[in-house]
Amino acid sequence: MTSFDVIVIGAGPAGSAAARKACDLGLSVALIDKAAFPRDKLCGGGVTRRAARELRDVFGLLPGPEALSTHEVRLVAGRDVLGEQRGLPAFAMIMRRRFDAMLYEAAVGAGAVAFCPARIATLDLQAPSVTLQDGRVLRAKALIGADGANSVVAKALHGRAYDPALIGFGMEIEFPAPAGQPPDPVVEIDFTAAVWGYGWAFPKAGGLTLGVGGRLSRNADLRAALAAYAARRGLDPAGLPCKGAFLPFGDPRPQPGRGAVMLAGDAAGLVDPVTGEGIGWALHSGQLAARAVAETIATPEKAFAAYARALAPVQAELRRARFLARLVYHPQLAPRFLRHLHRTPRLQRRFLSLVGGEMDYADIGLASIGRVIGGLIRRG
């Protein structure tokens, strides 16, 4: 079979969600990825409440039996503890290798025809069609690009996959748990581990994911920043593999598609610029793109217009997040914000409600964020 209703490029959370939803809606689906699954993916691996809701709605699944549930978060700035919050709604800590494979298998199990691993030789957005390096040509009525921050679909649409001035980069190491020692259940966020970014220590059932991520243009040596963060926690990364990847927080596509072509997840820049969370928006945007194809299957050139209408609330939410990011990460405002965060447990709780997906930025309001920024500027 070489002709489909929709081709989905990228089989991570956004692509698998698009493929699964499209199959559920009765569409024929080609699912392409350059990797074979399971495969590794840089990500702290926190499943927020928003992501858990999307996972249930799209796949009817839970994060998985190997997920570690935690209710504690520590906020730090280097060696200074800003606050600790206990009794929080559960965060599910997952390994992306297993999590993504679970979603991919669910999409294929629903009927998506997988071309994984497969490399793309050429891409025709007008047809749309994809020519694979082995010579096979796949055609469809619509195409969904869910192929990450380095998206070939975004590059074909806009001339480049991302804005170098805004793109982020992350590095992380998986530290195995010492034999016979249970994992420390506390999630840690370090606001000073990177510039215009942060560090994370996420407990897992088999160990700890330690990483740093920040705007690439402001971090000349993230590997050194990661080593320093590991040293502060008494960890030795010698001999352990280190992963690195682009993180498109703060770089959303104002027009994530055209005609019968749509971008979803990281390819559309749908990553929270404050928290770096992208799994929830990836799952959500993937299913929105699939719905748009199903709604316009008789006139697929209208698919992006339908998708853009459905995606508008997400883009509005991320605009609010970018406004708050200027407070959290701005070189002059950030130290004042951290002092205020340290003194105000209620602010810590609200911040973690945003991180955990319990609260949206719309719940705070731009006016409230503006008043906080103004107050910090006045107080110095």
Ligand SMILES: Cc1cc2nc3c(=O)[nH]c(=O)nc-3n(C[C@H](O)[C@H](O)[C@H](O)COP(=O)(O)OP(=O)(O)OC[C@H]3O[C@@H](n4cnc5c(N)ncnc54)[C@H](O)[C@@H]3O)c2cc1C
The other form holds:
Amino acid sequence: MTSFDVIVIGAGPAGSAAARKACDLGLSVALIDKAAFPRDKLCGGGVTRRAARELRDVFGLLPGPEALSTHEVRLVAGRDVLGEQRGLPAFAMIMRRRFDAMLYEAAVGAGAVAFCPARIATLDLQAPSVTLQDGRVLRAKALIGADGANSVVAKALHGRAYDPALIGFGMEIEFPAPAGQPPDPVVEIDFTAAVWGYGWAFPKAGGLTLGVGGRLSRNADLRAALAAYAARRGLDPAGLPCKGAFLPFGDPRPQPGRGAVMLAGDAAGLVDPVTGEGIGWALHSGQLAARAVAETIATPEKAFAAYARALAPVQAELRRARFLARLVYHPQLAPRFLRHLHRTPRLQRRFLSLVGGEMDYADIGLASIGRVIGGLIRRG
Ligand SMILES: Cc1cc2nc3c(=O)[nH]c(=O)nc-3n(C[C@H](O)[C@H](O)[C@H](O)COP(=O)(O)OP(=O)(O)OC[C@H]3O[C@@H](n4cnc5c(N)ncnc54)[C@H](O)[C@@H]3O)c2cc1C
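Next up, the form predicted in complex with this ligand in place of the form predicted alone?
Let us now look at the entire complex, which starts with that chain.
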């Protein structure tokens, strides 16, 4: 079969959610990925409550049998502890190799025809159609680009996937758990481990993911920043791989698509600029894109217009997040914000509700974010 209702490029969270939802809505789906699954994906693997809700809604799944559930978070600024919060709602930590394979299998199990691994030779966004490097030509009524931060679909639409001056970058090291020792279940966030970003220590069933991430243009040497963070925690990274990847939080697409073509997940820049969360938005936007295809199947050139309407609240939410990021990470305001955070356990809990995806930025409102910024400026 080479003719489908929809072609989905990329089978990460956004693509697998799109493919699964499209199958559930009765569409025929081609799912293309350059990798064979299971495959690795650099990521902290923090599954927020928002992501967990999407996982349940789209796939009817939980984060997975190997997910580690944690209820404790420590907020630090270097060696200074700003606060510790216990008894928080569960926050799941997963390894993306397993998690993404689970989603991919659920999409294929629902009927998506997989072309994984397959290399794309050419893309025709008008048709739309995809020619694979082995010569096969796949055609469809609509196309969803869910191919991550370096999206070829975004490049075909906009000339480039992102602006490197605006986008983020993250680096991580996986530390295996010492033999016979249960994992330390405390999540740590270090606000000073990176500029316009943060460091994270995320416990996993088999060890600990230590990472730093921030705006690429503000962090000349994230590798050194990660080494310094590891040293502060008494961890020796010698012999362990240190990997990096783009975090597309600074350059969201105002128009993530055209005609019958849509971008979802990282390809559309749907990453939270305060928290770095992308899995939940990838799952959500993937399913919205699939719904848009189903709604416009008789007039597929209107698919993007339907998707754009459905995505508008997500884009508004990420705009509010960008506003708050200026408070949390701005070089002049950040020290004041951290002092305020240290003194105010209630603010710590509210901040963690945002990070954990229990609360939306809309729940705070731009006006009150503006008031906090004003107050911090006045107090000095
Ligand atoms: C260091 C780091 C830490 C992070 N930590 C977290 C976290 O803790 N929690 C969180 O929610 N988010 C986190 N994120 C963000 C999260 O990883 C992404 O937002 C999420 O993976 C986006 O999903 P996606 O499906 O859009 O893209 P991806 O997961 O990147 O999937 C894209 C897929 O497209 C495929 N592909 C790419 N190019 C092509 C091509 N040309 N042809 C065919 N297939 C292609 C890839 O093989 C891949 O399978 C982190 C990111 C980084 C870099």
